[in-house]
Amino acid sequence: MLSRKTKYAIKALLALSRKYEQGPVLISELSEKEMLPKKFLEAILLDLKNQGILGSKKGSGGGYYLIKAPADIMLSSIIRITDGPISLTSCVSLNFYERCDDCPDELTCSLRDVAKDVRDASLNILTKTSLQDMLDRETKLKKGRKKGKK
């Protein structure tokens, strides 16, 4: 399950991407316009500016912007980045790896061997996964949407 913090970012990270090349945007227009709770926000957005997704610009006109195409960012690096580990143990973890203290032999753990499957399919998604093409799916939906209420 994503973490509110998670879910905070990517919405924060999709507004910033309809802005993209359009100059930074204020912590309270994002907080306003997307309904998050500024304190929590400003810390999500320092931890997204110190793992180099966004850039930000102090005094008049200032605010956070993307620094990198919404391309270019995938939803696994904000989950990794905000929540940690994909995987639904440790065991199986490709960047935070942990042996369970409960495990006697991770080889035949039947648990383990499932975890690793629903990461797998998890990253094939996630890792394919960019903010442009959640811009897209969005896009996409509304049309439906429209077509649907004709």
Contents of the next structure:
Protein chains: 2
Amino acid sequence: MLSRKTKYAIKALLALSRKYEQGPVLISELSEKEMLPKKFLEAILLDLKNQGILGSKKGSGGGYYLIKAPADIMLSSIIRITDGPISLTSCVSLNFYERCDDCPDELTCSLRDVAKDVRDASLNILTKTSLQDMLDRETKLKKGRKKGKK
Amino acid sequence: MLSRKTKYAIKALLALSRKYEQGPVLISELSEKEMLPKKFLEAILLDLKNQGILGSKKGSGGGYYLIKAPADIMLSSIIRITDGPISLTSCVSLNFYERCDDCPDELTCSLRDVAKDVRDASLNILTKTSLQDMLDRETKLKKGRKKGKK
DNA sequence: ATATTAGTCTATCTAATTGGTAGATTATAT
DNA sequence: ATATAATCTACCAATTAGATAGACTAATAT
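Now show the form predicted together with a further copy of the same chain, given that the preceding structure was the form predicted on its own.
Entire complex below, previous chain first.
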């Protein structure tokens, strides 16, 4: 399950996506409009900045802003920053590989084999879904509901 | 990521699968041969029993045994017992549904929409992979390694 | 019967993680 | 200079993960 941290990050990033190239947005504004605990959000945004997703500006007229286009920021990148590994086991993680301390032989571990498949299936979606894609989905979902479609 | 609990459970269940219909196996035997902490394993096995996966017998000649065929026990069932939800968000969980406390509208939440896709992709594998499948994979992996294949 | 065996129940315990807050500090625009 | 707003340091409480100890109960062998 995604942590609150990750959900907050995604919410904030979606809000920043809607204001892409419209100048910095205040933490307090993000916090209020998106209903995110301010101090916690602070830490999250700082994290996203240090990982190269956001830029920031201090002083009046300052705030946070996307450093890349919403279409170039993938869900997988966000999750990895705030939650770490996406895979079921660390032994198949592409970005956080670690040997399972007790595993006698990785090459013949059937769980690892399945975990690999699950990882590929998940990443196939998460590395292809950008913030822009999510905004698009949102508008589609809203339209769909208005027209009473499912 | 899967918890240790889940990994231990899978290890133990695979061992019990190899001895399917050969009578009960001692906790202590499982613990030693599979290198699992005994007391922790005790709790896990009891859990699996209460969830209808294992049977048990007390007294001498007793132990734990599979109550269904290895081909009928799916990875998804095991993970759900020991780790809970498989999905990224509780709002798309088939077995542990819960509303996201802060979500203003589930029907137009784009994260939920993506989480649904990821859930389907993961479950497509996990509900189709049985303990028997894992044993089969294991032997295949062992053969493959002997012959030097990849 | 009773001693032995082996699962079950209750109760802890520690360490790590999660979610969150407070307050001082530093950079910047005016 | 001063107000603004991000950044840094330092906590803190609650929960979960991982694990152990010991009493209790049921079944079996002798």
